[in-house]
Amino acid sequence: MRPGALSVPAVEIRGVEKRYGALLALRDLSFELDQASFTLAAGPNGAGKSTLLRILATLTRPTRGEVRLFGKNAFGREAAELRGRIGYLGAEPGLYGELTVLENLLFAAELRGVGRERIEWLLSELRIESVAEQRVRTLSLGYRKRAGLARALLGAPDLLLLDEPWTGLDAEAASGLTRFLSRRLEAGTTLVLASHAPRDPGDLFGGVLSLDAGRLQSLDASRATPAERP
């Protein structure tokens, strides 16, 4: 664990499974991850991943199996409150196609009751100052990635969850966005990254999560570790 970082871990997963009628997308999964650490889930398309990252931004209750967040339940009584510090960018960045960029931010805005100043700063940060007067329809899904990613920051998440998030930018804007994550990690976000092909990932990932057909293949990590069982 990274000094500061608290003794109660971000995630916690146990014997979580999850079922779309005869389809078994995870199976009896369990492992920790403590807070501020970067990890990579990988694995080949149809893997899990993306209902992994579903599950922990309790968008997608699992079948059975138990998840905390921060310590507490995420499908129970405060699950409102945990939805607060989520950020979730899925493999689709889900923006309003008819809306410019601006307006999706501000709408999202309003709803978390978020500022102006945050949207002006995660326009620049992400560089996409550009076109933030542009529908997104319009957009490549290199700038309609980026976007996506700027709503998902617009609380100031304490956990950030990306589905394939280097999908469709050039080399320029891989490294980049590369370089952003680094920045959070060192503010103390807790990322996520599902991937089955990172791009120009550095020395980031604490941990790596691998999975195959549903199942925790490996667990290769400094702050990422498998789950006892009680």
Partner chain sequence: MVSLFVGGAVLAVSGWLVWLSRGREHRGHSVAGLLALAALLLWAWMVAFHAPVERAQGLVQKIFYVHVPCVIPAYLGFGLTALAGIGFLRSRNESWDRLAAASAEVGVVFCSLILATGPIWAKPVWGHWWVWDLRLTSTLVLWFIYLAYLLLRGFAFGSDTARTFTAVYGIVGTAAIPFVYFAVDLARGDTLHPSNPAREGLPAAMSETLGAGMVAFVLVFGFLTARRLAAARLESDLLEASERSPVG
Second form
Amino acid sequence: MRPGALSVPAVEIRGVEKRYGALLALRDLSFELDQASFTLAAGPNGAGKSTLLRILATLTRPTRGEVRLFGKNAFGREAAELRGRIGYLGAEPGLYGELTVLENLLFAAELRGVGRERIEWLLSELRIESVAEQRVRTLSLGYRKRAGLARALLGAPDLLLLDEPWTGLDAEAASGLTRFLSRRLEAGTTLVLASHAPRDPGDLFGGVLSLDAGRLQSLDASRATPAERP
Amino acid sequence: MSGARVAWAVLRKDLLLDLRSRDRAGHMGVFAFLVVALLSITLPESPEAAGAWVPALLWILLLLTSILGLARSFAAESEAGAVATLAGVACDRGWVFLGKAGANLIALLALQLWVAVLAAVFLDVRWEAAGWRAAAVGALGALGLASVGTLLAALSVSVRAREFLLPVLLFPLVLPVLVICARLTAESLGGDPTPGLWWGVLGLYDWVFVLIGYFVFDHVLED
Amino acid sequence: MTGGEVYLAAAYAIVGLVLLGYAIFVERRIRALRRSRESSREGGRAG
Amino acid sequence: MVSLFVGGAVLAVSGWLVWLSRGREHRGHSVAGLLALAALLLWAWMVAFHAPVERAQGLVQKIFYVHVPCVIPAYLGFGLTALAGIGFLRSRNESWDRLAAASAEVGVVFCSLILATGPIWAKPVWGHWWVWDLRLTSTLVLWFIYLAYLLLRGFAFGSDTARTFTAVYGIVGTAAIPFVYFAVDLARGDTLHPSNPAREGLPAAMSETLGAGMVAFVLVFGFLTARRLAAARLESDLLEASERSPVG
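How about the form predicted in complex with the partner chain, since we already have the form predicted on its own?
Full complex below, order starting with the chain above.
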């Protein structure tokens, strides 16, 4: 667990709005998420889940409103330092098709100043050593997803943002992913996942933040920090 | 997180992609070859008549060919959905710009070498007379095209009709590189001398646009 | 007098017409926008 | 002395437009309109009666008093666009983006007028329409930069990235202008343009008339940009209003 006050919420959103021309993707969103909490952003397609995740990953700037991560302004001077603590996996795994899994991870590792042993550990942890030397273009969606997850986890992020991580995974891979994520949770990582078909990943469920048409419908944030979970 | 490592990683990754998927290099090489061949056929026979025009034509050819390379320079990112990977670096995103511009610079230098060979063969340009001066002008010009070109390529990657838009955005801004480099190249080949001031203006141009690219790229990678 | 007056008149006419034309274009656009804002406001209340 | 007036007008108009773009309400339009009109009338009177007929070129030389005054608003327009671009990137406040759009649109109108009146003057005096000389050619390149800017704004319309990208291009475009001027000077050093219409070199009556023209055109630029700004504000209010109302 990174040193740093556990009391500071991992995510603070106040009055966030995101407009794409006439389309209002997010409307006046405000909520807080504790550190080491798990939140599933649920809602139909187009509800604004992906946009919210991209804003939390500081990839997209909100049209209005304030975003604070770990007590710091996500679009202020500490943005670069904050980015080092965020892992993001979008709908696209974000890997270069012509490069092999290993080459992709080596490149992403260098962007984060991370050593090779971290890559080896992730390859084994996500059971993708067998495809490490293959070009990403040739891999199935399941393998590409896990390779993308490895890329997102390279910098041992404190905040892990995953967009539809379960889609395209078979049952065995999905439960493997679920076990892996719960271990990350226990290690103190704050998780925010987006899914349009909320599957029940077993004991992982903490809070559910449901969105519809860009508006926050409800936030059942049962503050399930690692200690209390059954 | 040192930015230089990030820039170096981005540059190496781009070169690795260029070597592996070779289509960018192929497109530029074939296009340049075709145009030089056309030039050698259509230009008037007498060398001294053509001589005055050749440097300007070569630089215009370099500009047109570089458009092919620049338009592709963010294609790998957008196809792979990897813009987020670049945007998520833990340092100032300007370093990503420097890495990308560096890779484009190397591609343009390689293109210049190829065009120089073609010019020597088809347009019997005697580069040995020019020597280091022609190379220096080429390098400064390539840096100018690479810095402005990379920034505008990043701008237009997510915009409609970018094949049309990139040249329209780029050409007015790189006119100074074109004009100055054509004159300095002509001078190095024995043409009429130009004041040394123009080397300074070319260098200043490169410096200004590398700086602007660095400071502005933070916003460009945000969508 | 040389034929210069034609060019002189042409130059001043073009500048005058273009600037006037643009000014009218902007005013008309403002008026149109105001009208649609009024109608959308009524629409809003009625909706 | 005259350039003092012109400089003052430029600063006043720029300051007013920036202040205007920041505020909600739109005041001072009618005052600016009247001022511009008065300046235009004074300038027109001076062109007709105050400025002497130049011996060499005759009456056609008076195109000078409409051609040159367009230059300042053309360059001022893009300068404001770049300034507004920097403002937008720093604060992400849409009012900067509206100022950038308004000053670019009005600026390109004046830039086009330079390119229109230039040849009309060159034809009778130097015998051909297009004159590849320093000022006219650099203005032509500025016009291409304007065109590229407005096309980018059009093609990327709507999304947030559009505003960011146009702001960036406004900055890069303005940074290139001095280099364009140098480069064209190198390529086309021989300038047919009157050596340098430095107002000091001109007889008093001529330079006063030119000065009046410059002030008048800067005020016209200010008035037109302010009105265009008001239209832009109405547009964005409308855009926002359309979302608020219960859409399906």
